[in-house]
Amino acid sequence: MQTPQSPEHPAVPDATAPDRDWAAASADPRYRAAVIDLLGALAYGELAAFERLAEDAKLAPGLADKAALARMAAAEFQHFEQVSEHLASIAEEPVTAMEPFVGPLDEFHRLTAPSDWLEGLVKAYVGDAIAADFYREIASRLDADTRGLVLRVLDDTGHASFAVEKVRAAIEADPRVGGRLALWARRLMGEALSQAQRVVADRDALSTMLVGGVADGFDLAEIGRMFSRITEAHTKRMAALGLSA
């Protein structure tokens, strides 16, 4: 994942961010429920990223690549622990908060299981970045304490530059690889957006936060602009990989 300042990601509209801290914001039970859902999804996403990177390490063509992915997996697990510890600190059971998101995320990973090393790199680069873009968009509407946690968890693990280097080298060595990986990345984009929409639709608190009514949430027009920014960022990431969107 990339840092919030990365040009590969859509800008977060900081001017709309609430100045309240968690103690004040969580007095609204609707807001608290939305944040618990958000953190539950984020925590399970980080745990799944750890598991996936550890599995991808088995596909690595060399020892140096295997070690690099292992370090990235360890960083993702540290992010998972940060969110879990925060949930516990606000009297929420991390496992309970994660449970509603296990099915959708596991289904996404089942539908997008990579067949080789390069597909695994593209999946982590594209899939994780789309999720990170979505979380950053929502973070702009969160209380200061929760927003800080979310942005810290989305810090770069080094995977983006690693994936770009390896994929571009593979395409240079065999240009035919580019077409296959471009199709794969488009499939990932479609599945990621589809799963995100299903999750939001199934969770009333999250959907309310997005369409309005919780913490000055987005209106419907802003949701459209949000997905446009995410799509634009995806196009830029594809170009960085040397692939067409």
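Each form is matched to the other, and the largest set of C-alpha atoms that superpose within 1.5 Å is called the rigid core. Numbering follows the first chain given and starts at 1. Predicted model, so just to flag it, every value in this text is computed and none were measured. What changes on going to the form predicted in complex with another copy of the chain:
- Shown in the overlay between these two forms, fitted on the rigid core, is a CA shift at Met226 of 2 Å or greater.
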Contents of the next structure:
There are 2 protein chains.
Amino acid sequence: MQTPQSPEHPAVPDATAPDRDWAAASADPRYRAAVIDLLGALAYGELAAFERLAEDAKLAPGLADKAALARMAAAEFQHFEQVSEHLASIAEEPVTAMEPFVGPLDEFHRLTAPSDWLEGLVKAYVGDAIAADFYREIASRLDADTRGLVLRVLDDTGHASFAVEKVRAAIEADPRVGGRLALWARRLMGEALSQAQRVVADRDALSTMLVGGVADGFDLAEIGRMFSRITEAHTKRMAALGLSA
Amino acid sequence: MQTPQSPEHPAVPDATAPDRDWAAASADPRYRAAVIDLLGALAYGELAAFERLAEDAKLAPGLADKAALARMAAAEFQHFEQVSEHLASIAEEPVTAMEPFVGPLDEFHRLTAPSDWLEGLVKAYVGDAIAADFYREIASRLDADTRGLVLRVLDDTGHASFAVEKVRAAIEADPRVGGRLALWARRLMGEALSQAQRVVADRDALSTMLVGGVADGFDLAEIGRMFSRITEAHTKRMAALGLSA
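Same protein, different state: after the form predicted on its own, show the form predicted in complex with another copy of the chain.
Shown next: the complete complex, the earlier chain at its head.
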């Protein structure tokens, strides 16, 4: 349920939910279902990111770049392990929690297989940033235990600075690269939104929590506004990278 | 240099070299060159194993198996990091040390791309075991510091028991699978030996150390005997797996 921001919790300024812990919050079966969905999506997102980064490591122009991408993939796997262990600790089977998100995430990766090293880097950067924005949007509605886990696994794995540095250097060396990568980033965002909308339509409990717990069903307009905020943040990041989004 | 086994070092029963540390041993430039080669091959072997396991994770029949293979891949990457850090600590550029082994290892993996999940598991098991046999053969000729590192990164990452269990179950369910996988294991061993011979022919310092430091050049017959021992161990492992090698 959406509650007014509580001045008693200044340490978590964006907290719109009272600072309940998991034991208290999960007594509500709809909340519990929404968090299982959220963590299932996060876990499979990390596992899929591991696979994608390991695959993109093959496109690396040299061994040092290959090792850098493999390092990020291994970090994603550690995050996957943390979320899996957390699911198991609250008596949920990680595989069952992940199942509903395999289709949309695999489809996203299938439709956005990078054709070269730079496209792979832009995808790692954009994909990570969009996921982080989404989970930060939702973190304020979570109980303290779940929020702690989510913020921990969103910790930067070094993707951002590595990708930004390499992409900027490539655009500097050949400005035409910028136009191609700007189109690519636009396609990534489009496919991400289209799969996210598919998930929203399919997963009632999750969608309800996304918009702050409207009792029955959910407010599509509010979800639209959340997607707008994420798109705006993406546009700003692309501009910082030297790409017009 | 090959020395008789020293009864003063019962803790390392297979040590044929005096228990020197790296500082003392690396004063000999041929020894230093051989160890750089060995660690370069080990580092790239781990990085390539990471990529191969991450790739084979796609063949997994379900999410739990996929996660298990990804876990092994992440463990291989941690080993790669340890060897890389060790190379850096002895003032060697890991990328330079790995370069000579990229060709043979990539070629091995290109020629032995598994066509299904079970072939991938047999390859992970066989490949790991052969590499471990090889490094254990050579460990006794290493200084104490390098030996410690090598034995540490050969620590079982759980490949063996996972692969053995799955392959045995598959053969039990359909005994014809055993014939196909036995052929596959034979092919893996053949390609591994052929790439190993290529490395032996190319890398003088390494080959000299392999046979115990004959001063000039190396004894091909002794290398042949080492390969025989590794092949015999492989045959025994295949029999234990229910495959005739």
